[in-house]
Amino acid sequence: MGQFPSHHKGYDFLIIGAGVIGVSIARELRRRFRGRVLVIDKESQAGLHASGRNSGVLHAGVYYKAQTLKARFCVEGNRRMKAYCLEKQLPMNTQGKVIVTKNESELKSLVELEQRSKANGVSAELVSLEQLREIEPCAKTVGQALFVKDTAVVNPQKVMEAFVADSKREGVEFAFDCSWSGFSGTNILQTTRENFLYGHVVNCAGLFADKVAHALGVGSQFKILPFRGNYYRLSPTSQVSVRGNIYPVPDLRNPFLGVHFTTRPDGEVTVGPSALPLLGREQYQGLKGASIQDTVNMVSYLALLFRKNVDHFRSFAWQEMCKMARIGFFREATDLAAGLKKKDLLPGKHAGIRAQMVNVHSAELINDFVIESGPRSTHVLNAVSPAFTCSLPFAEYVVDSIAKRND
C-alpha cells in the first residue's frame, strides 16, 4: 500500500458514493488488501438515493441473457443477500413472484423467460391458471404464468444500515456531507470539505457516475439519462390481496420491467413504478431538482433516442407518458390483478430515480452493467436494477479487476 505525505489525508482506496455498490466494494477492498479505505458521499448518510429508494425486490435472474454480467451475478447475489438478511435477522418476504400475461401474444415471451431462467440456474416454472390461483389468488393471466420461487423482498434501508455498520467494524472509513468536486494531478481527489490523496479511486457515483468518469477521460460515449420511478400504495381496504410479487411480461428489448405489485416485509403493497425521463438528475418531485444545463442535455439525449428509435424507444416513451396520470397507471395495473379499483391506489411515499446509461454513439439504452478503467481508477457505470441484488458478488468481481491491474 502507498505512503502519503503527512500533511495530506491519504487512502489506498477512495470510493465515491455510499450506495449499496460503493459500500460493498469498499468492504471487499478492505478485506482483500487491508489498506486504508474511505467512502465519501454528499449526503448525510448512506443509501439516500437509488439504494434506499428501490422496491427492495431481490431478483432471481429471470430476465437477463446468459453470459451477461446481470445474469452472472443475480442468482448468486440473490442467494447471498437472503442469507445475509437471515443472519442479521432483517425482515424479508420470501413468497416469490409470478409473471403473468395479458394476452396470448405474450406467451412466447413467457416461454423465453422460462428458458432464460433455466440457462441462469433460476428456480422457475410455468404454471396453469388453476395453479396460479393457489399461489396468488388475485393474479390475472391468459393461458399460463411463470412462478419464480427465488424472488424475495427486503427492506433496503435496513440492509444499507447493516452493510455500513459491518463495513465500519471491518475498518472502512466514511466521510458524509462530502461532495466530489473534481481531480487534481494524478492522485488528488477534490471535495467540498478537503482534498484527499488516493492510490486508486472507484467511481460508484450513480446519477453522477458519467460526470466523474468524464473528468478522468473515461467513457465519453456514455451519458446518464435519469428516469423517475413513481409508486402508488395499495389501500389496506382493497379487495386485492398480494402475497409476494405480481409482474407483467416485460418488453425484453428494453431494461424496464413495467408496473408490478410488490408486498414489502411490513405488509405494505406497492404498485409501480413508472419510468418517466427527467430534466434533472435528482428531480424527485415536480420540477424541483431540474436545472437549465441538465434540461438541455436530457432533451438532446431524448431527441436522439426518439430519432433513432432503437428497440422501439418511441412506443416505450409513449406508454410511460400515459402513466403520468393515475388513470393510466390504473389501466396497466388492472391487467395484473382482479378486483382492483381506482380508489385503491394511494399516493406513494418515495419516488426513486434510475441512473440509466445511454450510449450516445449508438442511441441505445444500455442493458448490462458497465465497468470502465481509467488512470488509477475504476468506474462502475449503469449500476441499475438488479444491482442491489447483485451487490455482493459484483463487488468481488470489481475488486478482482482492480487486483489484476495492480499485479
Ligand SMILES: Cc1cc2nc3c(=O)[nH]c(=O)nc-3n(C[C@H](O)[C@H](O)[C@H](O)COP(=O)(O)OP(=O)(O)OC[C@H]3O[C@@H](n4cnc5c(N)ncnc54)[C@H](O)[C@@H]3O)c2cc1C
The other form holds:
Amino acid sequence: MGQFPSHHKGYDFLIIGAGVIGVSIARELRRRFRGRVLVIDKESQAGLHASGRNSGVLHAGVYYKAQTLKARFCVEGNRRMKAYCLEKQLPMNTQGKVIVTKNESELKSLVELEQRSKANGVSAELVSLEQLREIEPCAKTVGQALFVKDTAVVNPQKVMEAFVADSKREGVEFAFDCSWSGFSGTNILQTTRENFLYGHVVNCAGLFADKVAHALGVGSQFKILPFRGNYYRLSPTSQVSVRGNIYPVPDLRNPFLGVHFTTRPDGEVTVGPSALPLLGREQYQGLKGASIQDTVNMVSYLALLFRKNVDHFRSFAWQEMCKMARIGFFREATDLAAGLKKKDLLPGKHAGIRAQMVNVHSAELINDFVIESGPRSTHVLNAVSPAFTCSLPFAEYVVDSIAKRND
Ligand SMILES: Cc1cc2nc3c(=O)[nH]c(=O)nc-3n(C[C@H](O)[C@H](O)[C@H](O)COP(=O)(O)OP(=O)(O)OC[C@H]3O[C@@H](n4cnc5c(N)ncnc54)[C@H](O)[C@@H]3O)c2cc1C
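Alright, leaving the form predicted on its own aside, put up the form predicted together with the named molecule.
After this comes the whole thing, all chains and molecules, with the earlier chain placed first.
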C-alpha cells in the first residue's frame, strides 16, 4: 500500500460509483488495507441512482435458492443493516411482511417459499386467513399467507448519507462530478476531470458497469438492460391501511417481485414498482435519457429476449407493459388489498432503474450477483435487488476476493 507519492494523484484503490455497493466496498477496503481509497461518481452526491431510489425494503431472504450469493448475503445483510439503523437512530419500519396468494394454484409456490426460507435460516410462518387479519387487516389471500417478520423498511437516502459520512470519517476520499471516461496503459483511469493512477480499480458503476468492464476486456457476454420501476402512492384518504409490506407470490423464474405495498418509515405507503424495459439507461421519465446508441442496443437485446423467450420473457414483458397505465397497476394491487379504489393510487414521487444483466449468449436475465475480475480490476456486474439489503456482507466478500488475489 502507499505505492503512489501523493503529488501523483495515485490511489491504491479506485472505486467507480458512489452507490451503496461502491461506498460499502470502499469503506471495507480502507478498513482492511489502510491505503488511499478514492470513490468517484459522475453525479454531485452519492446515491442518486438505484441506491437512493429503491423501495428501502430490507429483505429477509425468502426468495433465493440456498446456494446463491443472494441467499448467502441477504440474511446477514438484513440483520446488520437493521443493527446499523438502530445504532445510527435512522428511521425504520419493523412490522414485517406478508406474502399473499391470489388463487389456489399459488399455494404450491407459497410452500416453496416457506421451504426456501427454512433452508436460508429465515423465520417465516404460514398463517391462516384469520391470523393474516391480525397482522395486516386489509390484506387478501386465498387459503394461507406467509408471514416474514424479519423484513423491515428504511429510508435508503438516509442510509446512504450515513454510509458516506462514516466512510469519510474513516479516511475514504470522494470525487463527485467526476465521470469515468476510459482507461489507458495498465493503471491509468481517465475521467472528465483528471486522470488517476491506481493500484486496483473496483467497478461499481451500476447501470454503466458493463461499459466499464468491457473497456478492460471483462464480461463481454454480459450487457445491462435497464428496467424502470415506477411507483404510486396510497392516498392518505384511502380506506386501505397497511402496517408493513404486502407482497404477491412472485413468478420465481423472473428476477422481479411484482407490485407490492410498502409502508415507509415516515408512514407513506408506496405501491409498486413496475419493471418496464427501457431504451435508455437513465430514462427516468418519458423519452428523456434515451440516446440513439442505447436505443439501437436495447432494441436488439429485447428482440433477442423475445425471440428466445427464455423463462417466458414474452409474457413477463407483456405484463409489465400493461403497468404503463394506472389501470394495470390497479389490477395487480387489488389482488393484494381489499377495498382498494382506483382513486387511491396517486402518482409516486420517484422512479428507480434496475441495472439488470442479460447474458447475450444464452438470452437469459441473470438472477444472481455477478463479480468478475481482470488484471488489477474487479467488476460488480449484477448488483440487482436485494443488493441494498446485502451491501455489508457483499462488500466483505468482494474485498476478500481482492485480498486473495493480492496475496
Ligand atoms: C425500483 C427499485 C427498487 C428496489 N428495491 C429494493 C429493495 O427494496 N431492497 C433492496 O435490497 N434492493 C432494492 N433494489 C436494488 C438496489 O437498489 C440496488 O441493488 C442497489 O442500489 C445497487 O447499488 P449500486 O451501488 O450497485 O448501484 P447505484 O446505486 O446505481 O450506483 C452506481 C453509481 O455509479 C455511478 N456511475 C455510473 N457511471 C459512472 C461513470 N461513468 N463515472 C462515475 N460514476 C458513474 C452512478 O452515478 C451511481 O451513483 C431496488 C432497485 C430498484 C431500481
